[in-house]
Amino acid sequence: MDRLFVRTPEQLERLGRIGELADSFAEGARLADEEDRFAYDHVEALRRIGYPAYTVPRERGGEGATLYEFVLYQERLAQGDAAIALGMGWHLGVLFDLDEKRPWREETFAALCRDVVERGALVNRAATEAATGSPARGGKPRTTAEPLPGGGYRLNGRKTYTTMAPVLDYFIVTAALEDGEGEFLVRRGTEGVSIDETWDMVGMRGTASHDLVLRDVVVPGEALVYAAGKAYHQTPNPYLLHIPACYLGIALAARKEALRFAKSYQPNSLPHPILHTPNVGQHFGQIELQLSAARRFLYAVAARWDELRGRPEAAGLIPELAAVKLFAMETALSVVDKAMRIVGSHGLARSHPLQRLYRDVRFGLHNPPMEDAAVAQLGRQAVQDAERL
């Protein structure tokens, strides 16, 4: 199933390279979950193949991956280590979004791309705060940016859900300004920047999404990379498709575990493994049907966005982008649940990979876009269609 959506020899070669790494990550992903640690070696392995630069534009020295290619590689990576895949997805998606919308000064974006290409630098947004909730719902940051008399700013605040915090080289920090909201590019190692290791969840433990703490962090004026009444990253972002790709990767991993178990498990009441029983066959049939529909939806929308990128017609795909995430999550949850039914109580053993996949997949419910917002958006589209009848 991994090669089903490959379109070019170059994609096949890259997917094979990523797939080899993903398969080698499985044991490290287990240990990161069990021992509550971060898989530094997985990140370094991805750096060695240049993965952090896959979505850097070609004119900036990167691979210039399309949205279609992005989700193709992310889905495969998530089959081995979903936590690292989700973290890398945020990094790669940020670069995609900056290239798409060009909100920063050209020289600032160029310098960031150069650092990503030359040394595998990693970046992520630090926008969420405990008091404001998800930025997607319009919460205003309480992190403050105080202008200094001699130029520059003093930042103070705390950000939650800073995914891959242990290895990020740059934090894109949102902060309140006098006349709106600002975005600051803050380097790791800046005085007053620290990581509070707060991440203690039942799933996606390996993302190390700790708190970023800013205490009297002084940055130069050019660190303010964007200022406006509304943050541009709150507008629709097609590259959030890395999220459904990740969770479908988890579902594909669960399918594989269920197949492996069903092929080998033969109770003494049967003359053959349970793989050949009608009930198990029904479960697998439903799994195949659900995965086929969800994956085709994901790749079709990604391919269509690539075709329309930069054209006004692309705006018509915005509700579809949200719908993909919704449908993919429903599918991933259902597939993992069916895999658990096939494996039975064996899958609940802490030593079995399925119990981790079962916990990890549920985190997709809390990644953007949120279900109620996506459904409301689809409803508005239907109403608009009705008014044109």
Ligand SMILES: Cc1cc2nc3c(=O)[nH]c(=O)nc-3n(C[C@H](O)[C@H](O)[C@H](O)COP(=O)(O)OP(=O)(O)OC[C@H]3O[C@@H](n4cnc5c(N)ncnc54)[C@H](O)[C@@H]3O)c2cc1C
Given for the second form:
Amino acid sequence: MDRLFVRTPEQLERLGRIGELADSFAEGARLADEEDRFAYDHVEALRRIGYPAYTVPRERGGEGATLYEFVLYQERLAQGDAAIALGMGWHLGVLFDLDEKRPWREETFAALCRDVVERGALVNRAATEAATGSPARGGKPRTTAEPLPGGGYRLNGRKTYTTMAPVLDYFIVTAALEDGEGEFLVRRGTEGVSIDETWDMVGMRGTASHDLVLRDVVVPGEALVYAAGKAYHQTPNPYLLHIPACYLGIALAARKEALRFAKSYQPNSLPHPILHTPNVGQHFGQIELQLSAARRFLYAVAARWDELRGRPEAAGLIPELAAVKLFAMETALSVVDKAMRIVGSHGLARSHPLQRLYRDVRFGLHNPPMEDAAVAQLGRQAVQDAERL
Ligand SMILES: Cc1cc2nc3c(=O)[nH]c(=O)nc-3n(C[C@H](O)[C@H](O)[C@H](O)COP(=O)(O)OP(=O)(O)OC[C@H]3O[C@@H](n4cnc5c(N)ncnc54)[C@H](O)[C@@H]3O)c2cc1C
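Show the form predicted in complex with this ligand, please, because up to now only the form predicted alone has appeared in this conversation.
Every component of the complex follows; first up is the chain already shown.
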């Protein structure tokens, strides 16, 4: 199942390495959830194999992973530790997106890439605020950027949901400017930057998506990396495929747990383990069907994006990029639910791995793109088709 989408010997070798790490992360992921810890050692292990530089372009010293590869590795990583996979997905996705669209000054992007390649520096966007809700819906940041007389800015505000907050070296902070909105690249350690450990959710606990607090943070003028409205975010965001990859990874992990259980569980009403009963067979059949469709959809869209990358026709994939997320999410929720049914009440024991996957998988509903917006987009496409009939 893991190798189904491998296309080259290089991918096979990398997937093997990532898969070994992912499997070794299972226990740490459990502890992160149970004891509210952050899995620093998982991040370190990923740094040791150079994973943070996988989507840095080759000319900047990275691995230049394609979208297809990015999805392949992320899905595998999520099978072992979905929380760290989501955080790494944001980091790698930001770099993929910056390489694709080049909205920053070249020197700033080059310096960030260098830091990622040389020491595994980590970056993420801090775009959400309590007052905005999901920034994907166009909420305006309350975080302010006040221009200073001698140049530079003073930032003040609070960002919620800053995934991987304990280890981020850079935060891309959205803030209100006098005449619009801007994005600032803020380094960890800058005076006035702190993390408020607010993340206390019922799932994806290991993401440590705490609040980022900015109190009178003075940054130089170059820290304003982008200031022209939201134009570049309105172009396709293929890097967001790391989200369906992550939640399908959780579904694959749930499938494995259900198989492990069904193979070994034999109540004395049966002469064999429950794996060989028709009712359990039906559930597994449905799981295979759903996973196969969702994964083929995901990998087909990723591959098509790579083929069209840099060409105007790529914009035609926008509805499909959103549709994949929705389809994968519904699949992941349904597969985890079926795995829970196979295992029965045993899966609800606090000590059972399935109950964590069951809690974690729901979080994908609240990662972008948002379901109603994506469905509306698909609906608009159908209306346009109708107008051409
Ligand atoms: C695990 C996880 C990790 C995350 N990591 C990051 C990160 O690293 N960086 C970051 O910036 N963000 C991050 N986010 C935040 C995420 O992108 C969303 O911004 C956040 O979850 C809030 O979106 P929401 O839909 O949950 O809540 P809200 O946007 O507050 O929505 C709540 C409800 O109101 C409805 N609603 C709200 N606004 C509208 C509207 N305009 N029109 C119609 N309905 C509306 C929604 O449909 C929903 O039903 C993360 C979220 C999660 C769950």
